[in-house]
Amino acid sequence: MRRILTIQDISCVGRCSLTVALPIISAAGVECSVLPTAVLSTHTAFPSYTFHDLTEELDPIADTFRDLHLNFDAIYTGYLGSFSQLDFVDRLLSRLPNHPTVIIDPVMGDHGKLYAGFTPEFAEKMATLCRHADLLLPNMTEAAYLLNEPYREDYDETYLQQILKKLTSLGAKRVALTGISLKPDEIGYYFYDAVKEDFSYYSNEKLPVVFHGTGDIFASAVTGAYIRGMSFPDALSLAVDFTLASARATMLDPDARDYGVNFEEALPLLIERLQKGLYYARTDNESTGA
């Protein structure tokens, strides 16, 4: 079986970082480890809650790892709520010897504004963290700042390509932007492989509400489809349509609350999907992203 590592905070309550990332990326039929950058009593939604930083207790139990040495297919970042933390990710992704796949969602804002606490100098740092990258997975928000550029909302085709280009320039190998939509009532992704010199672009149905947490379940998703064995544009795919059930089942629920997305009710399409004859199709060098 194969091993991700998830670097990303948990909250008690809620659905999202590694709430998520832990039943999906197991649903997925993938060993999920995981490496705790802050534990919440509930996510930052809620109208009050605790947060204690573990900022001091990620380079011991990364030696930790070494000393046992461990080894991962994957490494999938999440939410870095620091330089402390984008410094450790930095080392840790510098270091490792068995060159995995690395994944990173930079989390950091979203409809053209930074989340509290973030900076543009924190996503000037993260910016530099980038160049690990196998895929990238920003939003348009986070392309604008890790770019040092004008947040755009009316896009076509030609500006996404050149957007793409300019973030695989950081030194990611692949790029999909998020939250793309093309069409009113279509939202999805727009992909670049610069090592193949290919775009895509994928969209479904867009649903008139928004819930927290949707971009970490695309994340594990597509972290999780891909090292199962599909290539980069099929995980994606599969993300936007996982993501939409979730969605949709969140809402058909009466009981539903505001602070996550019911996504345990669309793992059977996850896992319908992924058992259609993948089984780690591919070989271990390209599982590595090489």
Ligand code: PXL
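Target state, the form predicted together with this ligand; input state, the form predicted alone:
Just the single chain follows, nothing else.
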């Protein structure tokens, strides 16, 4: 069975980070190991929250993994809450044996604003981490902060392609801009594969609501589907459809409050689509660009 290691926080209530990554990656038929960076009572969009930093645990845990010769097919990083956590991930990714696929979701903000606790200096340091990425998954807000460019909502394909090229010049082999709307009633991704020099775009219906935590659902689904054997564009398209199905289920739930998106109700779609493809037998080495 394929195994990934995901590095992000665990927020006890309010589906995001590990409470999203674990079930989605497991449902994709991939073992999900974890390296929790912090424990929070809820995610930081709640009016109050606790934050217990686990940075001091990270090196001893990673050293033990190394001593035990534990191997991972992929490393997926999400929310990282401090400069020292960025340093840790940088060191870890620099020394990994066997070149696992590295998927970086540079979680920092949305809708033009940084989440609580983040600064432009943090974004500048996150930009240096991007050189490790086989796949980088920023939304437009994160892309703007990574490149130190103004945030724009009025974009066209030419602008997106420019941004994608600039992001791959940070060293990422592939970048998918998430939450992209080229038509008012559609939302999806715009992808650039710098290894193949190829752009692709896919979108589906845009619902008239915005939910917190959809980025983590999207990134977890891409990671699970890719490691299960789909190509990057197919994994990204499946993640668009799965995120939409999750958001639809949330809209229909009269009890939906601040707990995040009802992705659980959309898990059958993810499993079915992966089963239909019988994606077991990747033999190529697409992720390393070899």
